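In structure tokens, the next block holds one chain alone, the form predicted alone.
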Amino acid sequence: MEEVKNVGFGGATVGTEPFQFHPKDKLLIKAHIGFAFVALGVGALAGVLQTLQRTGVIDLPTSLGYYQLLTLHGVSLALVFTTFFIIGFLFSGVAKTAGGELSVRERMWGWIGFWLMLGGTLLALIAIGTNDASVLYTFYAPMQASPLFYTGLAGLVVGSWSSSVTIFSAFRRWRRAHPGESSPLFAYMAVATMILWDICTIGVALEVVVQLIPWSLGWVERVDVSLSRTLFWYFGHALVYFWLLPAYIYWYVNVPRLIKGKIFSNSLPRLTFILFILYSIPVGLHHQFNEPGVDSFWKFVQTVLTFFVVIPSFMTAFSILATFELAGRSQGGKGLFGWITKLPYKDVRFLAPFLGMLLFVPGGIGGIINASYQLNQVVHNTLWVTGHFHLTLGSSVVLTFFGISYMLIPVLTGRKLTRAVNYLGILQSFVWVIGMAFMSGGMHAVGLLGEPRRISYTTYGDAPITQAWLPYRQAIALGGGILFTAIILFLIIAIYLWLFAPKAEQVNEYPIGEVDADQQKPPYFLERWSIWIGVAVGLILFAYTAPFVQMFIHPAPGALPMRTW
């Protein structure tokens, strides 16, 4: 392996050398991202193709159903596109700082996890492509779906258990090779986001094997709907953040080095990560405030839960314009605001995922309006929720993903940012942010006036009320066209840099920070991770095992399967 050096308390361990990945490390990362990608068109063209006739700017051949677009574009970018992409991510910051490259076993698990993932893949695509899995990312029981979709997406989690193995494993060799010393930031938080990734599929792979399968197989005539919506939503919130932690490790520990400043903390972000872990998955039935079968006693403890995620979010927010003014200041920055005019807004690696934090604010105020147990009466089954849904996941996670790609692609493939490209991908970024601001603000417009969520375009008959959305639903259709021309951009960039841009003269630099030399050595009671899985399975406990003894007791008659589409 390559001589390396620690630097500060374990922000970053860099080469001697300029770092170049292991070719094999190199491989493996970039099958995820590239099947990512891949995805990701899948998903735009559907979600374009869906918004429209959503809209009643065009009718769908009868061949190709509202429903069957809307599956193929939520699982295919909700999914697919995130969880790989991520993985691949994860894959990179992790052999760059936990030693300089990943060892033959930790691939090994890679690769596993890899095809588990295609394949499954694969298989739901294949139901979905034949219409018999028209059910939503969801798969909302009563609803049912082909056995191979179920059996797909079972695979998909199952390959990302896979992948969190390279993960632990990598980390725990660094841990071992380097006794009392504390460990790189990034590894660190990797290893955060996939212990909150495992934690949190067992609910939805309990829902799969246990329930969706053999009922899908006609083992089983019925299916428990509340046991099975309660086990989807101790998954599906904390899915949120395991698309944001990742936006959040770029935040914390990559873009400081573009922006010439420094890590401001090395505890603050473990701690930070660590509440997420504790505070993300407890609060599934805030998701479930309309559904009958569950206590409002229980939906009540859950929601002062789900309050709890504000505090990591604020600590976040407070790290991070602390780095950025340390870094405008050291630059030359005067004044109470002279620092923000210090920041590398040229350079796409950093603008992207920096419009991505600015939309992020409504993002978040809008989740505290949804998690208020009266509030969420108003606005539940509208598509203010839908709005809420694209402004979360398409503007912090989407734009700080599209940096990771301006930044890691031309590491991954030896080729030039160049500066046209650079500026494209300044122009792609601020089309997205249009396109997401008539989209999104659209569809919050549009819900506070009730226009339903999960339903295909109607007038109800020409009914008075739907004249009122008409304009709103104009901004929706505008909106989805500049997103997907948005990402028809940026997959031209994209492939332009894997295969065509010019061969840079000197190896590109994976930018990781270093951490502020002012800054004390983490505790290390931050390292002992039994300690917050045991903390993190306590509250799981506390906040679900009343609900379901509760459903065990009293279940549910159970749902004869229903096709929809």
Given for the second form:
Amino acid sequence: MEEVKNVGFGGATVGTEPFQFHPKDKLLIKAHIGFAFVALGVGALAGVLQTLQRTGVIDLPTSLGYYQLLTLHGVSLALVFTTFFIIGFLFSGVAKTAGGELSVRERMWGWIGFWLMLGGTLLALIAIGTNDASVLYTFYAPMQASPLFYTGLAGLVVGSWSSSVTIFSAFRRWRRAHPGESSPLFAYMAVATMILWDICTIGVALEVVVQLIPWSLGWVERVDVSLSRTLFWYFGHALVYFWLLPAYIYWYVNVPRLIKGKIFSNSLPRLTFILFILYSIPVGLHHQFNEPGVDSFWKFVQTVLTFFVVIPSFMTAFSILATFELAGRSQGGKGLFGWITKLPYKDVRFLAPFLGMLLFVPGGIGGIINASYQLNQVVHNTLWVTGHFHLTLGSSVVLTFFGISYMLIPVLTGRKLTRAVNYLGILQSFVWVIGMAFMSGGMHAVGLLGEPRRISYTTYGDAPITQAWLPYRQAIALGGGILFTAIILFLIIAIYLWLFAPKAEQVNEYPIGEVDADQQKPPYFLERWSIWIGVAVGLILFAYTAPFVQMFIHPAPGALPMRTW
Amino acid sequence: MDVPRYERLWLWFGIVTLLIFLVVTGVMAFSMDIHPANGMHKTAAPEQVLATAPFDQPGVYPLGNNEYEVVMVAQAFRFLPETPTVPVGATVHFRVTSPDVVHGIAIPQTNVNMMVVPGHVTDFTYTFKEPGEYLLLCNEYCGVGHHVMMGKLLVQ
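Having seen the form predicted alone, can you show the form predicted together with the partner chain?
Let us now look at the entire complex, which starts with that chain.
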């Protein structure tokens, strides 16, 4: 096979066989990534406007409600941008590692998913646009949005199930063609991510399809609020791991190639992902610590299960750092820390996710605080929580998605990540980190001083305590402005790479790390999905049966629909 | 599966930390009885709450023995009563419900932080050790007036 010299800036990748996506796979991936960027732009604009409104910097016209904008921000970014981007990225890595291209049937499932998700998103956006769904992205009953909103969300979820069929089917096709071999790590992790997603979205699908849609159409009069909240959070916490796992895939599988390293282990990353399937779902009650209707004992049980996430997180930290150290040493890094200087910090495809990893340390610690049964009541529903998920989703995950974009767009378009654009990307990543330091830092601090999340601008009748919030609100507004600048810069770079950058002289490499040659083959039990799905279902039944049975045997009186906006 | 020695040590460090955290929260929960706000009682249909005891007469009720019950209604977009008054150092039992949507009650700079879910009653017990005028606010999105939904708690 002909060796192709490294292309793309950074010099980190070495010779490889020229791989190109099948044009039809390219189109499918581009459609997902492209629409994700549209959602990112819309969500960021809504984000900066609501930030400036809530901190008192601007006064929005009354025709544009604060809570309407906040709904648009949450839905566009947390639900739409993430889902489209993740599925696009997973398709790319699965197509590359599971035989080089998707089959005709797999593409068909992918397109069905795309159109269902797109149609659903547009329905939800129409409902938000006409102010018929200012219920925020958690849409807590008995606030009742228009049926369009709930139907749209159902379309988004059902569409993503179709996309998961693409991934499962590609994985199975590869395995049939390679009996007895250990599966490609990327494809394995993509399957694990979609298994997690499919199991957790059953909760929100039941809430939306069985409870909310018939109720919003007037077919049933009342809704059981506790049940709807519990179904939502059965999904809602696993949702955050659905955002995180694709970032982990990039760290585990793609980044080692970019840093001229090897994947540290072929088994431990698989075990990590299995543990995420097991411990991401039976933990949703930790979002409901302070509410009635769920027995305290079961809240505590789910606290225990939540804390188990420490183990895959520690495994990941170790594996990623070990990969970095071995790569640095193989390139001549001496002494205890000499390897640190050998990493390709000047390659934005590495630097952006690397900054995300650094910010994940305080992000993870904050998560442990939030999950601590009693400590939660100090921070519950304060801006601290908003600060927390802007550090995890908004930094660790999004910075990694920036890095993925700078890698993936040139691969898809055959254009070149030029030196100048690479440096612009580095600038953009740092602008993001600075903006987040101000915004998330301010939110954490003012949250501890008691400022609630999800409020429009208020001084609570000039209550003295709000005086203490003022300087932090200024920091949040400043940070929000900087973050918006970073998104604009990102979108400019993305559009440039997509349409205008010079054509690359050679094929751009899609970086996939190799497993260290000394590594053993992963044990077969890690490939037996049925075992792990069974264990996951067992844990879910253990953690959720009693709370649900309680709600069904002694249901609280149902609530009538309300429109309070 | 082969786990390198340093990784084993690192994982043990993680697991031991985890166990310490769980023992601390577990001891606080089950031997010191410190739980977040909760409540397994049901109310009447939410829209009838304001006509049903005890929420037809929200207010502060002495229970004797320096204990008080504060019966409150959180509704869009105000609290009833708007300015409950409790003595400093007394054990205060909040009992709160909602006749409409989900609300929250938080008193900044204290650990009072409750979700209020229609159909249910939320219980939380707290002792205010410092006299003063405390801001009491809604911390769960409840509609267009969410950010003006407030009250004052007087501790005398």
